[in-house]
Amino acid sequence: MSYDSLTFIWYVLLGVLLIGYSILDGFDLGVGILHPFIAKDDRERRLVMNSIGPLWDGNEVWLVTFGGALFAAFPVAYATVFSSFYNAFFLLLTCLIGRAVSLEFRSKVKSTLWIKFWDIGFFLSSLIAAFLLGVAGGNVMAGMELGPKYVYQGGLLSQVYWYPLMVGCLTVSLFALHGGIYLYLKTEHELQARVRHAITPVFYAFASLFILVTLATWWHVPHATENIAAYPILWVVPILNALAVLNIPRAMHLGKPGYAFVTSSLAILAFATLFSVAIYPNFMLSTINADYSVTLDNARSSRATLQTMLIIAAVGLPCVLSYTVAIYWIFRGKVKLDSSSY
């Protein structure tokens, strides 16, 4: 297999890992975002938390695998991304740890103040983690101030201007919608009815942001559409994306929440695919000089490394998929509380 083919295969595999993480951790971040607005008492808050209790850590395996694969296959991209977003990723890691600690510690002490503290921690860490992922994606889409040797020349404030912030808000609304549909599938009775009532305004907020970010991308990030213009077949991705978004309220109206969840998953898949198409063949575009951009060619590992990693992936990826399917099958159905629940 040629060096270029191996490079492209690894670019696609990284996309698969990112999509897997966005779909799976997207709904449990969404559950955390909706948590204080849906549940009205301690029992309902426990039900909401336990809906993702057996799943959240397995979902984050996809993010860890993505980071490891990026490090091994494209070390220059790994180093540039992590050094450019050092502060943001430090905060993101703090939030991911905070979510885990909130889930584990909440029920350890029977104190109203203690429980309320961890409930707030669970909500804020979920909200900020989703927002930061969107802000990072917005910055990569628009391009960053990369100088010679791919060193980031900007500061923290230059990463938080209007466009990445809009993408961050879109990500929060998308994950909240995805999490709301998941909660509807896992709950019943009054709590389920309250979740159903919340999904409609969340969808309107997401749809409004979707339109605004689409227009903003068209105006502010003109290079995002260059690959679609060069290969018109790629128009199928934004068209399917729009259809998937429109199908979410239709599926809920028809009383098919499972169908709506699949559709919201497909919408996330389409967003991630559009992101990959928009930045290709770059990992990070330099706004200072295009020669300083991190591309697939200048970021990749040696041919032998990519080839060896492909063999490892052929063994490891089915294991990750099997584990994921097994966990979801074991914990299928409505969430119930027992002595081992959070």
Contents of the next structure:
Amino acid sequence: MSYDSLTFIWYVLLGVLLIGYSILDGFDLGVGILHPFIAKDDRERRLVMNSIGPLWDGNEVWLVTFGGALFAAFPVAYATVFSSFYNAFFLLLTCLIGRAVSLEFRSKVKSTLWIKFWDIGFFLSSLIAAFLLGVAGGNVMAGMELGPKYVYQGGLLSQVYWYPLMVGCLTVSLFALHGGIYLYLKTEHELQARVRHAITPVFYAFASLFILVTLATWWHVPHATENIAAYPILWVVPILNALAVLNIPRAMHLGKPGYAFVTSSLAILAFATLFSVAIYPNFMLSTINADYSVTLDNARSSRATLQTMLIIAAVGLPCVLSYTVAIYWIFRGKVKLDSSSY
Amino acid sequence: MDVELLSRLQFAGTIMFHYLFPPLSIGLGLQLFLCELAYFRTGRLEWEAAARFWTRVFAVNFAMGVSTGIVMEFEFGTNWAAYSRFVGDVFGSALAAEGIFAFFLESGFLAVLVFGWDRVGPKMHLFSTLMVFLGSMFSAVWIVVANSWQQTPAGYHIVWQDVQGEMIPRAEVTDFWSMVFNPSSVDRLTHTLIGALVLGAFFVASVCSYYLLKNRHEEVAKRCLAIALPTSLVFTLLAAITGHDSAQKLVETQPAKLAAMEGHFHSSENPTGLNLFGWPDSENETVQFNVKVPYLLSLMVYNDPTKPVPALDQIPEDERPPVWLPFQTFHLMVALGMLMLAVSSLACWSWYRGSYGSKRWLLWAVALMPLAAMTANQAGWITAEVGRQPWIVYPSVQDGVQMMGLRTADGLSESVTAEQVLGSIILFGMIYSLLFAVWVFVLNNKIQHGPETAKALAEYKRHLQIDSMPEKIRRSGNPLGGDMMEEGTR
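Return the structure block for the form predicted in complex with the partner chain; the form predicted alone was the one displayed.
What follows is the whole complex; the chain from before opens it.
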């Protein structure tokens, strides 16, 4: 296989990991964002938390593997992206730690104050993590102030302006919607009715942000549409995206929550694909001088490493998919509390 | 403050905090699997109660390990961008393999291990426990391989790349398997894993000895001790053997590190004696207050009492590691290893004689051993990592060609300022202190609560069968769930 096709395959595989992460961790971040608004008492909060109990940890592994794969396949991109987002990523790490321990520790001590503390921790860390992921995505989309030798020259504040913040809000609303549909599938009775009520406003918020961010991208990030203009077949992606978004309320209205969940997963898939199409062939566009950009070509590993990694992925991914499916199957159905619940 | 010092402090602090948890997960994983295997073979509920109890302890520890581990993966990129570009081709593939082969396996089957007690059959549950244990071992395999490659690189060459007119070097893999099986990876991996298994065995033995001291949960405690005490003895012995092997290899691969560990400054000392303890002084190149056994270092390193061991004065001055810290941590590790070996032998002997439960001093000694094991694990890693300074990637010779190394000072992120690093240190200092307090608190809660009695567990299982109708469980709140398990034994 040629060096260039290996490079392209790895770009696609990273996209797959990113999509897997956003769909899977997307719903459990969404559950965290929604939980103070829909769960009224301790039992309901526990039900909400336990709906993702056995799953969130495995979902987060997609992010870890994405990071590892980026490091291996495109080390320059990994180094540049991670050091550029120094503050944002340490805050993100704080949130990821906060989520893990809030879930793990919350129900271990029977004290109202203790439980309250971890409930707030779970909410805030889910909210901020989703927001930060969106802000980072928005910055990468718009390009950043990269100087010579891939060194980021902008400050912290040049990452915090209206466009990435808007993408951050879009991500929060998307995950909240996705998590809401997931919760609807996992709950029953009054709790489920309350989830149903919450989904409608979340959808409207998401839909308006979707329109706003689309317009803003057109205006603020002109290079985002270059690839689509060059290869008109790629119009499939935004069209699929819009259709998926519109189909979510339709499926909920038809009383098919499973179908709605598939659709919101498809919407996330389309978003992530659109993002990958828009930035290609750059990982990070330099707004100072296009020659300073981190691209697929200057960021990639050696041919031998890409090839070895492809073998590793070919052996590993089918295993991963098979036991992911098995575990989701074991924990299918409505969430119940038992002796091993949080 | 400069970025290098701060970044190193940050890495040291976060990795040492992280390393409190994975060894315990690995070691406890084995004990858990053995308990569950015993249940599977005998069908005795005491064993299931034990397995359920260790699972709860395991889950808390595992969550801490996972969340502090993600930090490590991010830090390579955030703080060590130049290093990441240099080694990405090699180090990245090991890290990605860890994700694909280890993390997914662990986290997937962890769900069944922790949440699946009442959902899957005993066979499937036992299988999941084994998979979680294997997953945690695989994880150690890949990360220690990656670390060992930095200490004794192999299977690569240096390629100079043109980056906007400037030539920048990086390491590229030429032979994947010799990268994986580099000169030190097998020795270091076995020693690391055995260190973890020692900790797990002592942890179980410690909690159970504590129960015997307090006359609580004896039916479970005695059963678990029958597994934990012999395994602790076997693994402490193996730790001594693998440690000795690792140290012998050092003289060829990293002589500077060995000389620092032993406080061996002058090559004029011929043959070389062994400092049992002391206070190394790099400035005057002596070890003060030392007790030295002549010939012994030569004997231990070469199995030949007359052959001199290379000393620090044979290393160029700007390539010498600090001496005091690796010397002390290495000696501390060895001393603790001997202490553990002694305690574990005594405990096994008195267990064999049937007098273990009545020797209170021995019960207390075993109860304290996890601290020794944990300290030894940490001390060993400090020795390994400080002893390889000033290199983050060691220089090496491949097929007769001298390959450049990478100095720690040259591995930093160019775009990150000292204020940013200091800020993240303060943030994580606070978070980790809070986490540590909470972890100790929750762990103590769990240990104080202890396992269910076999009777309570039988009762619980009977109810579970009768009331398996979902409607009823939901209506009545959670009558058979956590509450009953929490209060059942009191």
